[in-house]
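Presented below, as structure tokens, is a lone chain in the form predicted alone.
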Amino acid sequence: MDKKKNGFASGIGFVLAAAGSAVGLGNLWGFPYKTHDNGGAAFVLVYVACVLLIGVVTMMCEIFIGRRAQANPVSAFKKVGKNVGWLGVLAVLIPAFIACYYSVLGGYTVRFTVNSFAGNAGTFIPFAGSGLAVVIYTAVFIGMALVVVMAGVKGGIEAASKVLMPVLFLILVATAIFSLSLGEGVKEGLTFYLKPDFSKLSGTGILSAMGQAFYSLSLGMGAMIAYGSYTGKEINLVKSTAMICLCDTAVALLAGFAIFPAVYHYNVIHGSSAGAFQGVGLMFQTLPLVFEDLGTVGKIISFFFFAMVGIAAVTSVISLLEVVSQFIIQKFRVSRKKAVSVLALICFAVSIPVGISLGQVLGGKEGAITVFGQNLLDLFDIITNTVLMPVCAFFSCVTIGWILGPKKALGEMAEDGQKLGWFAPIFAVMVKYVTPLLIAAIEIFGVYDLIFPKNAEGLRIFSSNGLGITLCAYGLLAIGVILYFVFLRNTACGTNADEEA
């Protein structure tokens, strides 16, 4: 297998590109609130062995799928087994869903990013719900990502990778360095997440750490597929994929270093909690806050880490992107150009209600747009990454694990020159059996925990919102099974070799 004339050009460019996608605001937002709420040091050690079980494996098999192909999801699941197309079909579906909200906060980190000098703090929920404010800044974050992805795969998502991923390591390693230098209140910052303390760490805060581990590495939503796609022979899938792991994880890491000890300098100093420290109100409500009482440096300070964190978002908005737009151009053999400028607009058309929406309920506006009781952006995320993300990924692993099967797919790397060595009887294990109960038991806990969510006395309670928001998911999954099976199972669906002709 020869690398193409569309592919990635050099290994690191790969990486780059992959570690891109993957690196995300789960990182830089969701991996430190999940550490505050679930006991700190033990949900970091639980994360990183998550990573090690999970995501390796995972990573591995969607790679591996979409090299071999050398094609879209759909085409690349069809090229294992006609009946199991579908899954490429869901693997499309769910980062063109994600790319529609994902964009609105995108939107949100540009925003922060320009008005850093002006001065952040207070001003969250005025922007969320300015309507016009954020609709702008999501056109302009999509069209940031809109370029990058029509130049191509060489021209633009490599070729952007290899700047912008270096830029956001150093800005991040910057913003470490100086939390770490604050003083008062850092030591209390480093204890709280550098020393474990397992008694405050539930079976509620083993399964996030599992889940935070998944998501953090876009497992399965068809972007490690399509970029696996554009390999070669030259790119070796071990390696690859331990360095792309690596970078992810050392990401969130980092972002603990730079988050934890500015936070905790702020409460020591002020005798009080500088705000939210979970999701959105971490990122766009405490961390402003902690910027603004550092003066003119913290202006500095909050200009980078925006920038940042507006670098991670679009790195990973050009790979949901790139998966959808891979299939259009090769299903229907349209130009990149207008295949990317299509989905683009579509994808800012929807993204208006759902900014609109998460501003009116963050407001707590009167009639806000809300179904199953969510604003659109959080029911879009739920249906992706609690309910479909985990199942793509669970048939992935079944697809090489049990489908075409370990020894088969071990072979195929043998012959295309990838030698697992020392870990491919581990690899067999892991993909056939315990790496598909670890996502399972993603899958379920998660659709149980939308169903009999917690209430203030902790006690499990059926949620009629939660198993709408579950059907409404699976609802979405049998539409894409009936939609394969009825027009695409028997049709052909491209290849990477029809965008070179």
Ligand code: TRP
The other form holds:
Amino acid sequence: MDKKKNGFASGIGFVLAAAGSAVGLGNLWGFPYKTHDNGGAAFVLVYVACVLLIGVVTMMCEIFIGRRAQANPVSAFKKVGKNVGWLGVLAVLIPAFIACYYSVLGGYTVRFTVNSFAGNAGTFIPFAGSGLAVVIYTAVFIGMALVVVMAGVKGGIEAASKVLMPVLFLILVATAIFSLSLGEGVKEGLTFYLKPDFSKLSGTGILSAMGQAFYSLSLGMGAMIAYGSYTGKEINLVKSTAMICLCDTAVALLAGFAIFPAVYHYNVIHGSSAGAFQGVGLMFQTLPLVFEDLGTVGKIISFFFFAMVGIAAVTSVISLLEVVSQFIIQKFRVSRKKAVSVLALICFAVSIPVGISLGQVLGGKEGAITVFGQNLLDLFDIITNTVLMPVCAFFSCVTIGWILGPKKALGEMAEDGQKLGWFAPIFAVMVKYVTPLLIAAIEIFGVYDLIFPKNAEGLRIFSSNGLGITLCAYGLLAIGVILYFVFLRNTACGTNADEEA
Ligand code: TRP
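Provide the structure of the form predicted together with ligand TRP, given the form predicted alone shown above.
Below is the entire complex, every chain and molecule, led by the chain shown above.
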């Protein structure tokens, strides 16, 4: 496994790029609002447990699957077993879908960064509803990711991550310190965040923590397989995994320290809970109010804060684009430039209706574009994250635990100079039993919750829309499987060596 000319140049470069993929909107926005909805500190504890119990093992599997193949996810899964190659198709399809909606949100962060000095408070709904502006900002955002991915793994992704990730971390720490120094309300915010109230944590909350851990670590969607394929002996599998998980979790926890005190501060002063935490509201409605309240300093903080969120989002979209491009480049033997530009263009085209639909629904517009009662962004999100991602993650573990087998996997790792030491027996048991079981639970309860959601009285009722979405997602899965067996199983799908430098 010699170092390929188009792989990562250094171990730290790989870790930063993978952390860049992992650290994203999920950490800075999803984690805080889910923490709020699920009882604060109790959710945080469950989340951290999920990272340790299922995140670490799954990530190791994915990096390992990519690295041993030095190839895109389809070829990588094929190398484990010819009949599981369809997982690779899934691992390429999911990021393609995510890229289309993630870029819309990325566009929002660009808009909120540049608009910081003019003031963002109260501008969200009008902005989101203004089709053209959303489309333009989305284009700018995709353009930034495009430039980086085009420049290649070493010259683009690694180079960008090495600069952007430290910047992100510094801004986040600074924002957290600032937030903690606001005085009034800080104590209440911290109490909520750090003092567990298990009575507020339901089964759904626990599931939400598991799902969040996966999403946040970019697992079950090819990202770690693709990035892992660009590494060789120079990286240590266990250490790198630990560092990536640590970075990702640290950023999520720090985001809590930045956001809770600030929002509680605002709410205490205004004697209201105007600063709601729900969904999109937290990032683009509540925080702008909080920033505005802080005057000129608030504008500066707002600028850096949204720039940081934008950085987190762009490094994630970079990895989404890379997974898909890698496959296109290697399978169809096209140049990186061609693959990335065509992909970015398609992604942009799809993001247009997604952005418009979200804006319409948020603005409560009649006749808004919805499918199965969801705006397109939520629809894509549910299809990929609730239904498909656990499938892919589950089989990533199962391929190592049952098809290749932990013995062979550990043997290969050892040959590669990667002795797992005391972790080896734990890994073997986890990858075979514990982790797949937990992931299966996420899938089953996730789908159950979709088809039988709770109504306002807390009763489970059948939702035909939920069923529709579920069928759609499994239909997509079936298409992926068929595509694989018809077109890909018996043809070469390329490796990293096929990319011309
Ligand atoms: N982990 C990213 C976040 O926290 C989102 C994400 C999920 C992602 N899956 C991915 C990013 C795959 C890149 C590739 O926001």
